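Single chain ahead, written as structure tokens, the form predicted on its own.
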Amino acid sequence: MIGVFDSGIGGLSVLSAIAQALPSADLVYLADTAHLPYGDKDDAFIRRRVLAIGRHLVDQGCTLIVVACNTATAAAVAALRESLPDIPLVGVEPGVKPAAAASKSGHIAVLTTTSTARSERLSRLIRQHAGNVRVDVLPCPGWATRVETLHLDDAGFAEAARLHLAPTLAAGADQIVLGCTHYAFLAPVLAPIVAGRATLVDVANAVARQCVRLGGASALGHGGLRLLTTAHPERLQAALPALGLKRLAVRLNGPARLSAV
């Protein structure tokens, strides 16, 4: 079985990739609804959880753990994997590397939480991966929080977000990287935004093929999932036809619950 989680619904756009991948695999779903967002939460706190977290979908039956949040990622994936040895993670970073790859320019723009934007974890992956482009580290306040509420085309926000990308648009970025999972969500308001100047990058894909590479008998089941959440679990049942999740739907083991953790 795979576990798969999130500060709240935004992995599920990391879930469905893997869904996808792997039609066979038993899935479970964890929303820390909570305490979301983990965005401007302290690194300590997102820690915490995280290992809570790992600890009771290991509990759960997991033997395979997606930590489907580049702010847990960056704050807490090197403990979790500390505490969980015998577990195989995956876990979600911004695609600098292949943005920095396919660029045109030597320009891109990764897209973030407050937390990511200050990590070392994602100043190292600059380092490592695009060290010979320019890069635009964005922090977008309130954005994850826009996805949970399901707030997702009003005209003001398509308007924030084209002035948000202005001045790097304008400078010749061409590699927008949907630097959270919650921004999977938010393509179809940012497409029209960059289009014609940028391509937008998201790793959900590059993650279910890890997870294909990693799954062995982990992938191996009757296609089922459920959904857990630390709060207001209706919320997370609403988010699959809201967000045009299908595919997730239909493999439901039953509505999602409230999980102590």
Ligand code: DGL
The other form holds:
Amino acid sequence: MIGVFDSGIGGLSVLSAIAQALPSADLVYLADTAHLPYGDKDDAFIRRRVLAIGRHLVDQGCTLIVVACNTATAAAVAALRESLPDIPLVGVEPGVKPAAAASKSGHIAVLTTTSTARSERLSRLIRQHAGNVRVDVLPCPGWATRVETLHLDDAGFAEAARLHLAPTLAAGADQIVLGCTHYAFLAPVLAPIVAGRATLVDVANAVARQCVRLGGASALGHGGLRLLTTAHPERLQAALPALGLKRLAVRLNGPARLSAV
Ligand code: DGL
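Same protein, different form: I have the form predicted on its own, so give me the form predicted together with this ligand.
What follows is the whole complex; the chain from before opens it.
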């Protein structure tokens, strides 16, 4: 069984790709809704949550864990590896490498939470994979919370996003990395803003391919899905159709459940 978690519903974008790549895997998704957003918390807080959730997913029977959250990966995947040495882990990190490789202008932008933006792990990723490429790191406070409200087509937000991206686009960024799993659900708002100038880069499919590589026996099951959350199970359940994820809804083994983690 594969466990996938995020601070909220953002990781459903990754879960969806994993479900498609591994149709017979049994999946558990945990949304730490009681503690979101992670993006404005300190590293020690995020680490505590990640370690508790990792342990909980193992107790539920998960033998492969996907940290479907860039913020949690940056702050805590190393600690999680230490605490669960026998469990294969897949972290989600901003697609700096594919974006830098695809850039024709030699200039990319990475949209992240405040926490990821200041992380040493992102600095290292940029040093390793974007040597000669200019990288603008743009923290986007409030965007993940906006996705959680499921009000994605708000004209005021679209205008704020346009203003936020205007300087980097004007300066020539031609790849815009969605460096937070929530932002995948903002693609319909962001795509028209960058159209003709830049491409949005998301790593969900690459993460799913990594799960296929590591899956082994963890990926063999009955194609079921359990949804767990630390608050508001009804909202997590409602998010599937609202985000166009009916494909996931058909795998559900039952209604979303509250989990004490
Ligand atoms: N979805 C998470 C990420 O990928 C963060 C959202 C939050 O701030 O909780 O970074």
